[in-house]
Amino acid sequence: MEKKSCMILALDVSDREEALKIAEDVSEFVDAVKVGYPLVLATGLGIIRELSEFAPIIADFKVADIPNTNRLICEQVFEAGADAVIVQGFTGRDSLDACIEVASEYGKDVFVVSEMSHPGGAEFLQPVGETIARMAAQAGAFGLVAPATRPERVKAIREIIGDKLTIISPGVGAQGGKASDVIAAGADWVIVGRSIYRADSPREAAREIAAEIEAGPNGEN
């Protein structure tokens, strides 16, 4: 995934035409599009290949099962045309290894959730987030998911993994995270959803956030 704008669109809509239009409109300003269950369950797995016309696709299925089931899920994801998949780390090393093995076979990437961005994410995942980050690095994952709503956690995880893994960070905008702050804390990409796809002009909203990232936290870059 090439880093240009440092922004990923979380496309959590459920209408096919709306999804395609938004993806096309903002493609100039995002480096990837993240799709999850709302869109795929509503429109079918084929939406992944349709959207891939506009940007690389990250399948946010937060895969969390036994190794064999994880393997089967990841095979379907990559066959559908996704460039990366998001998986949970709390299921353990063997389950994570299964995902990474399949990704390697397809030449694709795996992002591992270290912590989630909502308030509840601090209850159970945060205490083990650093352990998950170390495991992901040892397993050879491509990157981690860390919360834009808690930039200090992004910074802590970056200190643990160094430059071995990339960090994508959800929670910018509607959840309260600020894009430039999270990039400064060590994230490679921020993930933005509602602030873009619910805007009157998704293209303009994406452009403004991209400009904020480029300017940096103090607006000086």
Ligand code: NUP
Given for the second form:
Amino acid sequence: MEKKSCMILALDVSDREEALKIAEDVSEFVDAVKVGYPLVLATGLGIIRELSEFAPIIADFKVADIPNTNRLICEQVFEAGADAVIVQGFTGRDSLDACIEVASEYGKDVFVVSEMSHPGGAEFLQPVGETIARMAAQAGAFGLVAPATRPERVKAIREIIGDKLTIISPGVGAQGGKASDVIAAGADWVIVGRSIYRADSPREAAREIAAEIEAGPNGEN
Ligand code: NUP
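Switch from the form predicted alone to the form predicted in complex with the ligand and print that structure.
Now the full complex is given, and it begins with the chain already shown.
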């Protein structure tokens, strides 16, 4: 995944044509497209290969099962053409290892959720977020998912993992986070969904957020 705009589109629409149109329209301003349950359940796994024409695809299935089931899920995800998969870390090292093993067989990447961006993410996950981040680094994950709604947490996690892992960060716009703040805190990419796909012009919305990232937190860059 090449770092240009530092932005990933979360494409949580449920219509195939709309998904393809938005992906094409914004492809100039995003480095990857994240697809998850809403789009895949509505249109089928084949949407991954269709979208991969426009950008690398991150499959956000938050895989959270026993090692064998995780392996079977990841095989399907990579066979479908995804470039990376998002998995949960709270299921433990053996479950994560299974995902990383499959990813390396396919030459693909694993992102591990260390802490979620919504208010409830502070209830159970946040207290173990740093432990999960350390485990992900030791296991050889490619990156972490950390909350754009709490840039101070992104900073803390970046300090723990150093430059070893990439950080992708959801929670910009609709959930209250500001893209340039999160990049300044140490995220490599922000993930943006509703602020783009619900805009009158997704292309203009993506262009504006990309410009805001480029300008930096105080508009100084
Ligand atoms: O902690 C997380 N928070 C989060 O919002 C982990 C995620 N994977 N996400 C996903 O990021 C969420 O499921 C959605 O696809 C996207 C954020 O979308 P939006 O709030 O920008 O619309």
